[in-house]
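One chain is shown next in structure tokens, namely the form predicted alone.
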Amino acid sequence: MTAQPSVVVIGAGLAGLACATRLLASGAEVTVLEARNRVGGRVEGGHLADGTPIELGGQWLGPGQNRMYELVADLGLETFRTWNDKGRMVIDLRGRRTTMRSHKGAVPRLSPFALADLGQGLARFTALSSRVDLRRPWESPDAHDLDGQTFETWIRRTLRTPSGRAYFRIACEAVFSADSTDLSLLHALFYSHSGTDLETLLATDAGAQQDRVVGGSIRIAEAMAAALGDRVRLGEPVRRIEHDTAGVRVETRTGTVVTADRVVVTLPPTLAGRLEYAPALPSWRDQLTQRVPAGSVIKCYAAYDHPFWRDAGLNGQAASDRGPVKVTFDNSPPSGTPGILMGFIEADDGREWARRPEQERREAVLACFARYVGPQALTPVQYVERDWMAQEFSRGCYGAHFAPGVWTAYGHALRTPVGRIHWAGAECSPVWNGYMEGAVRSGETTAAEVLAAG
């Protein structure tokens, strides 16, 4: 029998844990080095003062994310539906407030002309995205033309009404936590196709926000880490990777050194580029990591004695072109008590409001909540926020986005191993890229790649 390799996995997020789990099951010797003093990466749990669990990071599952649902079941966990079926969503566009049922395919109340404009825009975007090659986006039809323009350029050229343009800009912020000027059209198309289509990524029922894990998504990472035992080492930020034809030597800031046959780096591309490599990485891999920034987002919670908005026939969801909070959800636990509103400060709003005092941010967030669901939102029993841009070992969320020209010039380097160094993470998955599903799929795929390489 051929001996299985020894492997160091850098990062105990879902990709790293999934990779390590698959390697261990195949008989490989595994060490997981995690910089934080917790597991989960961009999935993070927390608690309100009364003990109610909240999710400070990634949280949702939806149809098509089959591997995550399998994992939840295997770990003995349960899911529950995001509050959506009862009540209406608030739409606040261009100073006009309306409400609507928030299901996949639903569109806001607009003038006939604006509605037709939005319909043709969605049809064109969906048709374009369906042509993108998920495994090799840079080889898609017209890839250089699509990658040579921003998403905003396409919006201005395709949509004729202010409301139609606003819809796509809000969608961009909600999905990428980035402005439509930040990313290439090819990346917007690839990402949407990766998660089925744009409407799926935006929807709650039958969409990417449909379900949550009882007790919080962090329980998935904690259960996986528990099964790995002391193979997971916390508080060990990796500083340097030495690699040659014989193996790898990984050194952490604390002075810990681990040698192995191979290493899997599951950090977001930009952070992976900040490690020291000896010898240095090829120029095309390093150039890639210089060009894929993380999104800009602050996740905000306000807790109340009960979800009072439900009494008014609202489901706690809102979409607006006025910030700083433009998207909200009812994030209450299954019991409905306490009532919890959650909103995001994203993209340019996130970058601006991160520089302001927390108290000023709190007041602005609550004012947005009150605009959507009523003045009772101004007086929560507790307010909590997580600025993901300020997290040393994330530096942004939800995932990385590709600026114009990056896919066609450097896409080939995203997943290609460099000698004995392999790459994994949510950004590396061709399916459900940027989501928990993508992270797990990527970790497991890379584990198979490592085992095949020996």
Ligand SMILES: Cc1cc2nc3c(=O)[nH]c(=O)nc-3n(C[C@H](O)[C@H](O)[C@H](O)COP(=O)(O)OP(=O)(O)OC[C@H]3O[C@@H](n4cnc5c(N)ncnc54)[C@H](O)[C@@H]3O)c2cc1C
Contents of the next structure:
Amino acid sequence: MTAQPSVVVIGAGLAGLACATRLLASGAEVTVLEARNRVGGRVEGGHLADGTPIELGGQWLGPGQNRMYELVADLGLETFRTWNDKGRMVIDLRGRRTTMRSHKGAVPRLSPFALADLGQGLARFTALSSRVDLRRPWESPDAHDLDGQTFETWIRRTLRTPSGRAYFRIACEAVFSADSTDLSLLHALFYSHSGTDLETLLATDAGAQQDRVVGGSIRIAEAMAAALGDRVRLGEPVRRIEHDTAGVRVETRTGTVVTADRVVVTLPPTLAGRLEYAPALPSWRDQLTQRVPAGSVIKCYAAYDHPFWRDAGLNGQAASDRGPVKVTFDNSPPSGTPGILMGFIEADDGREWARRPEQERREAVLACFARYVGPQALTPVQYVERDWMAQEFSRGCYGAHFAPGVWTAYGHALRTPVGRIHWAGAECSPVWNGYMEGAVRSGETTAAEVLAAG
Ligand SMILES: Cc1cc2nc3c(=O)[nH]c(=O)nc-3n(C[C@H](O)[C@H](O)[C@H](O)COP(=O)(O)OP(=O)(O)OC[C@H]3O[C@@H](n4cnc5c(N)ncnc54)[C@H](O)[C@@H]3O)c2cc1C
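Could you output the structure for the form predicted together with this ligand, given that the previous block was the form predicted alone?
Starting with the chain above, the whole complex follows.
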């Protein structure tokens, strides 16, 4: 019998934890080196002053994310429905405020012309995205043409009405935390297909925002890490990987050195590119990591004694073309109290508002909440925010996006191991790319790849 390999996993986010769990179960010797003093990475828990758990990073699960639901059940955790049905959602487009029921496929009340325009735009986008090859997007039909334009170019060419264009731009910010000018059309199509379709990514019921984990998504990472015990080493930012045909030597900023047969790097591409490799990585791998930036987002919470918006027939959800917060949700706990409104400052708004003083940002966020659900929103009992661009070991969220030309020129380098160095993470997954589901699947796939390599 061949002995199983020894493996260093870099990063204790969901991908790293899932990878290490699989490796350990197969008899491999595993060490997880995590830079932060906590596990979870882009999944992070916190508490309000009254002890209510809040989720500062990734939180929702939805249909199709089967691995996450299995994991939640295996770890003895439970999910609950996102608050959605207790009223109508606010749509604030081009200075006109309307409300509507929030269900998958629902479209805002628009003029017949705008409605027809939006309908044809969505149909065209879905048809194009369903043709993208999820494993090798660069080999999809018309890949070079699709990758040679931004999402914004397509929006301008395809949508005729200002409302139709606004819908797609808001959708882009909400899904990618990036502007439609930032990313390749091929990437927008790939990503949507990877998570079923654009409408699924945008929907609450029957969509990617359907469920939450009781007590917070961080409980998943904490339970996985607990099972790995002292194999997970916190406060160990890796700075250098030496690799040759015999094995790997991984060194952290604290001077810790771990040698092993193989290493799995689970960092988002841009952070993986900041590590020192000896010998240096091939040009195609390094150039890929130079071109896959993280999105820009600040997640904002305001807590109230009770969810007062429900008294006015609103469900706390809003979508608007006026920032800085353009998208909100009711993030109250299962009991319904306290009432919690959560909103994202995304893309260009994220970049701009990150540079302003916190007090100014708080006032602007609360003014948006008040515009959506009423003036009571101006006086929360507590306000909390997390700027993900400022987190040294994330440098942006929700995930990374591919600029024009990158999938077709460098897509092949995303998952291909370099000698004894393997890659994992939400960005590496062909399915639910950028989501917790993608992170877990990618970690498990890479564990199998490492075991097969011996
Ligand atoms: C605000 C926000 C909202 C989101 N919403 C959702 C959602 O609702 N649903 C959903 O499915 N997904 C959501 N996501 C995305 C989801 O959280 C991520 O896709 C997923 O958690 C990524 O997991 P990962 O393991 O691939 O990467 P990460 O979680 O980034 O893990 C990488 C790990 O590597 C560590 N690290 C970095 N540098 C080093 C180093 N030099 N040495 C050692 N360790 C290092 C990091 O600290 C981190 O722990 C959201 C993300 C954010 C931030």
